[in-house]
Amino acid sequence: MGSIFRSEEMALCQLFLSSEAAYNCVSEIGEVGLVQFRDLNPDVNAFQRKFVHEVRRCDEMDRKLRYLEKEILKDKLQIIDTGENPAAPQPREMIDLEATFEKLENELREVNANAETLKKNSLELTELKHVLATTQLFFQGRDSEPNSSITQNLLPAEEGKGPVQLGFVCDVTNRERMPMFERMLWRVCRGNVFVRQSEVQQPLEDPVTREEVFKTVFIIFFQGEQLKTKVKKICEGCRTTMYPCPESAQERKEMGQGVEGRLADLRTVLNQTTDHRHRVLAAAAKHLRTWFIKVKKMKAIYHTLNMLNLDVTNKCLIAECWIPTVDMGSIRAALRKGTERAGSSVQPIINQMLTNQMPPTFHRTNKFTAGFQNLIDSYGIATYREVNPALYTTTTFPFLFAVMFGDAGHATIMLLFSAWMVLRERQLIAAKMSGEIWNIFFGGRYILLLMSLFSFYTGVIYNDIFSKSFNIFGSSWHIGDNANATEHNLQAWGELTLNPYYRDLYSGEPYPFGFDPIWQIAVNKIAFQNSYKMKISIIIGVFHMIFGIMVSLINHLFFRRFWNIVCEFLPQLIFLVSLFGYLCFMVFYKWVSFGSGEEFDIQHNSDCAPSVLIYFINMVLLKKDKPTGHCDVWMYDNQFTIQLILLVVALLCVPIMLIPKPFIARRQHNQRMRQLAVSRQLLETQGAGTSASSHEEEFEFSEVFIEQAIHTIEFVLGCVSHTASYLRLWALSLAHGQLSEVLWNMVMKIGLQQASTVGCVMLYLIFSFWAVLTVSILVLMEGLSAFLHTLRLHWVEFQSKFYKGEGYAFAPLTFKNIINGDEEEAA
C-alpha cells in the first residue's frame, strides 16, 4: 500500500556504459520499464545527434511495415497475434530486416503495378465489348441490307445532290457525366449531331480506386470534318473513352470474338497475380506484429541513446536517469544481462547522485487502483512524496456518488454491466475492442462496479427501487386495521399525511433498515426526505473536509514543516470545527433531543423543534430570537455563551493563518543566506572558489504575504462555499428520485392500467419504451451527472485541503506499450 499512499522514493543515478554494450543495456532497461532517462543534450539539434542515422533507418522500416499493414487490411487478411514478446534485435540484424522489408515492398509494388495495368486493360476491353454489343443493336436493321455501309445513305438523297455521308464515333463515360456531356454537345454543335446511348447494367471496377462505377455507351452521328473535330475535342475535354468501331457487322463480330479471347487471357493472368499477392501478404501477416515490435523497440533504444553523452575517448556513454530506489537491484541485474548479451568485458557503473531537483512522481497501480489514480492525475500529478488522494478516493468517490444515485433498481443495471466487464475482462482485452467511449467505460470498470454496489446500498436505505418501495419488514405505521397500500385502502385514505405524534397510527419503533415503505404514498414524503437528505449532506461534507485537513497533517509531518502545523493545520481545523462542526453537532442534538411522543416533554416536542440554520445564522450575527409560546429560546443551557466562544475562537484563527507564516518564511530564508555566506567564505579561504550551484532565489516578503493572504481568504470563504457545495448531494438525489417517479407515472403506469387483451400488447410496448428511457436518461445521463458532481467534490472541496498537485509524472523507457499494441513510442 506504500506506493499508492505516497509516491515511490526516487534516486537520480549516473550510468557509465561501454559503447559496445550500451545498446543491449538500454534494451534490457526497456524490458524492465523502471528507468526515466534525462536528456543530456537539450541544446543539440535532433538531426545532429549521434544515432540520428539509425533512427531514420528505423523510421523507414516502420513506413514499409505500415505499407504492408495497409495492403494486408485491404485484402481483409487477419494479422496474427501470437502474444510473444521478441527481444530487441541486435544492431547487426537491422541490415537483414531492411533487406526483408525492401524485398517485400518492391515485390508488392511490382505486383500492384502489374495488377493495376491488367485491370486497366481488362476495363478497356470490357468497355470495348459493350461498345461492340451496343453498336450491333443500333445497326441491326441497317446491317440486314446487302452491300450497305452504316456511314452511307443514312438519309434520303436530295434533288440534284448525291447521298448524304454521315460519320460517327463511339465513346464510353461515367453515367453521372452523361447529362453534362449532352448539354455541352448540344450547345457547341447547335443541335447538328445525333446521339444514341445505352447504359451498361452491371457495374465495372475502377482499377485505381477499386470502387464500382456505372458506365454509359453512346454513339454520336455527325456530318462533315468540322463537326467531327468539335465532337472529338468535346469528348477529350469531358474525359470520355473513345473506341474504334468497324462499319460492317462481320468485322464487328470478328473484333468481338478477339476481345472475348483477350479478356479470358487477362482474367487468367489477373487471377494468378491476385493469388500471388495474396500468398505474399498472408506470409507477411504471420510475422507483421513481431516485426512491428522489433522495429519500435530499436527506434526507442536509439532515441534513448541520443539522450546520452559521449566521454572524451568516445568509448563510454554517460547517462543520467531517475530510478525507484527499491528497484535498484533489478536495474543492476538488467545492466549485467545486457553486458553479457553484448559480450563486453567492461561492466557498467551506476552511481547515485545528490540533487536538489524535484524527482518525478511514480505510483504503482494495479487494474483496480489504476482508474482511481487516473481521476487524481487528471486534476494534477501529485507533488513528489505527498499523500496521494487516490487511496481514499477508492471509498469516498463511490460513496458520494451513491448518495446522489440512490436507486437499487438503477444500481442493479449498472452492476450487471460492470460485473460483466470485470468477469470477462481477459476476453475483452484479447478482443482489442476499439472506440473511445468503450475504452473509457472499460478502463473504469472497477469504478463502475464500486459505484453500483454503493448505490445499491443507498437505494436500500432510501427504499427506492425504480421509484417504488419494498415492504420487507412490515411498516411501523397502521392506518385502520393495516398499512397495506391496496387499492381499497388508498381510496379510503385519500391524501395520506404521516405524523408520528399520533401513536394510534405509529408504533413508535422505526423501520429496521432504511425508510419506511409507507412514505412512498404519503403527501409529506418530499418534505420528510428533503429534511433528512439536506442535513445528512451537510454532515457528510463537513466530515469529508475535516478528513482532508487531517490528511494535511501527514504531509506536514513527513516534510518536517512543523511551523505549518501551528500556523496552518491547527487554525484551519479549529476554524472549521468551531463553525461547521458545531452546525453538525446541533443537527445531531436536535435529532436526539426533540421529537414526537410521550417521552418528550412540552419544551422538546415537535412543535418546539428549532431551525438549525436559523440558530447558525444568529450565532454568526450575535443575534437572539424571542421565545415563542411555551418553547425555550435555546436548545440547551448556556448555548449563547458557548456559541460566542466558538465564534471568537474561529475569528482568532484567521490572523494566525495570515500573519506568522510570511515572517517565519523570511526568517528561514535569512538563516539559509547566512549559512550560504559562511560556506562561501570558507571555500574562498581554502582557495576552492565559489560554487555555481549555490545560487539562491531572492525572497520577496510582499509577494509571500500577498500569497498567504490569498490562501487565507480562500480557505475562510471556501469553508462556507464548500459546505454549501455539498448540498448537491441532496439536490441530485432529489432530482434523480423525482425523475424516476415521473417516468413511472407518465409511462409505465399507463401500461399497468390496461386490463384488455390489447392492453397486454400495449404493456409490452410501453415497458420497452420505459426501459429505453430508464437506461438512457436515468442510468446514463443521470449517472454521468452524478459522476461529474462527485468528481468536483473531490477535486475542489476535498483535495484543496491538502493536495498541491505540482509534480510531474514518471515517464520511464518501457516496452510495455509496444507489446500491448499502443501506437505511442516508448521513448
The other form holds:
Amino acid sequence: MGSIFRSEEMALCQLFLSSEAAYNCVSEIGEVGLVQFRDLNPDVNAFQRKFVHEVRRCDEMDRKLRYLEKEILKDKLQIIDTGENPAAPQPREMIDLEATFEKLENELREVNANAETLKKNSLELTELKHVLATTQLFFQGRDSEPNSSITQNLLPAEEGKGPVQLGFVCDVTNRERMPMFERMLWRVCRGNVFVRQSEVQQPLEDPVTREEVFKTVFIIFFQGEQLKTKVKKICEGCRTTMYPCPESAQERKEMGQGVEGRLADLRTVLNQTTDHRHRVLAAAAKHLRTWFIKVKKMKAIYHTLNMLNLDVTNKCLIAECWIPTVDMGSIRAALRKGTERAGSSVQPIINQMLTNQMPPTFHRTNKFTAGFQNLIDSYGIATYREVNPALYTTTTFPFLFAVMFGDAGHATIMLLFSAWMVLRERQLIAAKMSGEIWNIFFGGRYILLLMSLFSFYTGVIYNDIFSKSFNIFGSSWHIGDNANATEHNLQAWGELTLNPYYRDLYSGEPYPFGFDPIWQIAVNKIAFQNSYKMKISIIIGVFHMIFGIMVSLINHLFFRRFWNIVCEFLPQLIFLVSLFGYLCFMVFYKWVSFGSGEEFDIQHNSDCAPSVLIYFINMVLLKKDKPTGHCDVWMYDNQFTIQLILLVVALLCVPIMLIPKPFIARRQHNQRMRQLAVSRQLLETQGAGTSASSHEEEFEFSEVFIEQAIHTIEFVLGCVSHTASYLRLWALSLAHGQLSEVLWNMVMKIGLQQASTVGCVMLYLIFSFWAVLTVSILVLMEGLSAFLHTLRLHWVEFQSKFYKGEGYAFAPLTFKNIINGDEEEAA
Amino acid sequence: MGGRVNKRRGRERECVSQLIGKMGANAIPIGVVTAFFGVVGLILPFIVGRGPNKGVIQVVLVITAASCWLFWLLAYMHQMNPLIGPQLHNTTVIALQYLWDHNLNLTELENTTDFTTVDFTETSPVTA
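Could you output the structure for the form predicted in complex with its partner chain, given that the previous block was the form predicted on its own?
Okay, now the whole complex, with that chain kicking things off.
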C-alpha cells in the first residue's frame, strides 16, 4: 500500500565522494530531495568549518540581490516568474555571478546618488522660482503705490529723512513650521518686523524622503542692521532656506528667466537618469528570480558540504545519510549524473551500514494526504515503521466532524468554499497569497472538502437544513382518529401527543432515510433526539476504539512482539468488548425488542422499556432489581448469569494485562544477555576484535513493573472515560442544532412574519443579519469547535490505543522549498 | 427478538422480509441502502484505484461505506419502534391535518375562536 500505511524503510548509508565531484553530487541529490545528511562535525564551530568562506560569499550575494529586489519593487516593476528551475551553478561560476551583482549594485547606487543630487538642486530652483514670483507680487503692490502704508512713517516725519528704506529677506519653509516661526520672530524682534507670506499652491517633492510637502514663501521686512542679524540667525535656527532676492524688478525678471532655463535643463537630466535606472532595473528583474534560486541552492549545498568529513588522504569527502531503501536506485543515478557533470573519473561509492539507531520517519504524502498527515504529526511523529494513523484519519476525521456538525445547509456553504479552493488550486497557488489565516484554510482544503461532504450526509440523516426538515418520503406520523384531535379538544389542550401504540398515528414503518420530519416541529424533539444521539455517540465511540485496538494488533505482528498479542492485545480487546461492546449490544437489543403497539406483548411495551444505562450500572454492581408491576426484571432469559460471566472475564483481563509482561520482558532480556556473552566469548577465542557497540542494557524490574501498571490503569480507566468522552458527539450536535434553531426563530422568522412592502425591506435587512450570523457563528465558530473536538477524539481516544509517536521527522536536503519561494533558512 | 409473541418457537424458516417486518421495519429501504453502501464499500475498491494512490482510495471507500451505513442504520433502528411520540402544538396539528393528511375542511373552521398564530380565513389561498 505504500508508505502512507506505515513509514518507509530507511537505510543508513555512507557516501564516499571525490572532492571535485562532491559539489555536483550534492547538487543532484538536492534536486531529488530524498537524502537526509547527518552532521558529522557537530562540535565544530560555525566559523571553523571548511566551506565557511563560500557560505559567506553566498550571503553577500544574497544581500545584494535583496537590495536589488527592494529597488525593483520601489519602481513597481514586475519580477518575472517563469517557473523554470535553474540548476545550482558550478563553483567557478560563482565568481562571475559575484562580479555581475557587484557591478549592478554599484551602478544602482551611483544612479541613486546622482538622482538625489539632481532632485535637491531642482527643489532649490523651484523654491527660488516661487520666491521670485511672490516677491514680484509684493513689490508690484509697493511700487505702484508710492504712498503706500508700508513706507509711510507712522510717527511724524523727521525733516529731510524721506521715505524709510526697509531691508528684507526671502525665505521658504514648511507650512507646518510657519506659525512657530512667526511667533518666534515676533517675540525676538519685539514686533519690529513685518512678515508677509504666501503659500505655494502645489506640493514639492522632498528628495530625501520622497514625500510631497507644502511650503510657504515669506518675506520679512526689518529696519536696521541689528534686526537684520537677528532675523538671519532665527531663520538659520529654524532651518528655513534663504534665497537672495534682488530689489529691482529688472533684476528679478532676469533671475527668473535664468532659473527657468536651469530648471528645464535639470528636468531633462533628471528624466534621463530615471530612465537609465529604470532600464537597469528592468534588465535585472528578468533574471532576479533565477539568481535568487541559484544563490539559495549554492548556500544549501555548501551548508551540506560543511557537514561532511574529510578523509585521511584528503582526496574524498565522507557523508553519512539516511536514504529510503526504495529510492537507492534514483540516488545512485543522481550521483552518477553529478560525477559526469563534474567531469571526474572517480565514481562515488554508497555503502549501506547496519546500525541500532532509530531511523527517521518518512511518510510519502500527496497533496490530499499531506493535510491529514500534518494533523497527526502535530501530536507526535510516528515511531519508525509503526502504522500511520493518518491513513484512517482521512475518513474518520471528517466523519466524526460531521456527526457533530450535522446541518446540510451549513455544509453546503462549507462545500462551496472548499470546492472553490480545490478546483481553483493551481491559480491560487500561483497567486502566492500571503496571510497566515488564508494559508491555513488553503492548506487544509481537502480536509474541508471531505468534512463538508460528510456533513451534508449527516445533515440529511439528521434532517436538519438550517434548522428545517425536508419531507421527501412522507412522514410516518399522522393525525388519525385515535388522536382525538377534534376542534373542541384542540381548543382545550395546548398540546397534543401522538401515541405510537396506534397504527393510524404511527404507521409502523420508520422514515426510510434519516429522521422523520415531524420531529422538527414537535415540542419534545430534544427528548427524542437526546436518546438517539447519546446512543449513537457511544456506539460510534466503541467501534472507533475497537478499531484502534485492532491497529495495535497489526503493530504487534509487524514488530514480532508476539507476547504482546497475548498480554496486551487480547485482554484489552476482551475487556472493551465484554463491557462496552455488551453495552452496545443491549442498545441494539432494546431497539429491536421493545416498542409500542399491538405486535409487542405487555412486557415489551413502551412502559416496560428498561434503561440500558441502569442495566449497565447494575451489571457492574451485581445488583438485582425487584420486579415492579407487570414488567420483567430482565430483558432476556439468563441475563444475570451472562452479565456475571462477562464481568468476571473482564476483571480477569486486568491481571493478565498487568502481571505477565514484566516477567516475560525480564526473561527475554536475560536470554539476550546470555547470547551476547556467548557470542563475545566465541569472538575472543577466535582472536577477532570485539564487535561494535555492545549495549549494556540496564534492566530494572521494578521500573518495568511500574510502567506496566501505569499502562494497565491507563487503559482500564481510559476505557470508561474515553467511552464517556465520545458523548461530546452528542453535546456538540445538540448545541449546533439548538443554535441554528434559535437563530431562525429569533431572527429570520420575524422577518418572514412581516406584512406589506415595509416588510419586504425589513426582510432584506433581516436576511443579511441572519446570513452574517449563520456564517460567522454557525459555520466558522461551530466548525472550528467541532474540528477541535474531533482532533482531540483522534489524538487521545483513538491513538492512545496503539500509537507510540516517538519518532523524528525525515528532513531531507531538498530544493523544492527554494523553488516554491518559501522563505526558509538553511540550517 | 425473543419474547414478543411466544407462539413462534418453531423452526420454521421465514422469509427475511417478514422477519424484518415483524421488527417494525420495511425491507425496501434497508435493502436499497445496504446494497448501495455494499457497492461502495465492497465492490468499488476492487474496481477503482490505479497507480500510487490505490491503497488510500480503497481505505477511504471502505471506511466511508462502513461509517455512513452504520450511521443510517442507527437512525433507522432508533425510529423503528418508537417508545414516545411527538408532542405537537394544537396549531401544528391543524396545519398537519390540512397540509399532510388532507383531511381538514377549512370551511368548518370559520366560525371558531381565535388561533394564536394563524388566521385561516384571511391567508389561506384555497378552500378545502
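Numbering follows the first chain given and starts at 1. C-alpha atoms forming the largest set that superposes within 1.5 Å between two forms make up the rigid core. Predicted, not measured: the structure shown is a model, and the values here were computed from it.
Relative to the superposed rigid core, the position of the CA of residue 544 differs between the two forms by less than 2 Å. Once both forms are fitted on their rigid core, the CA atom of residue 129 lies 2 Å or more apart between the two forms.
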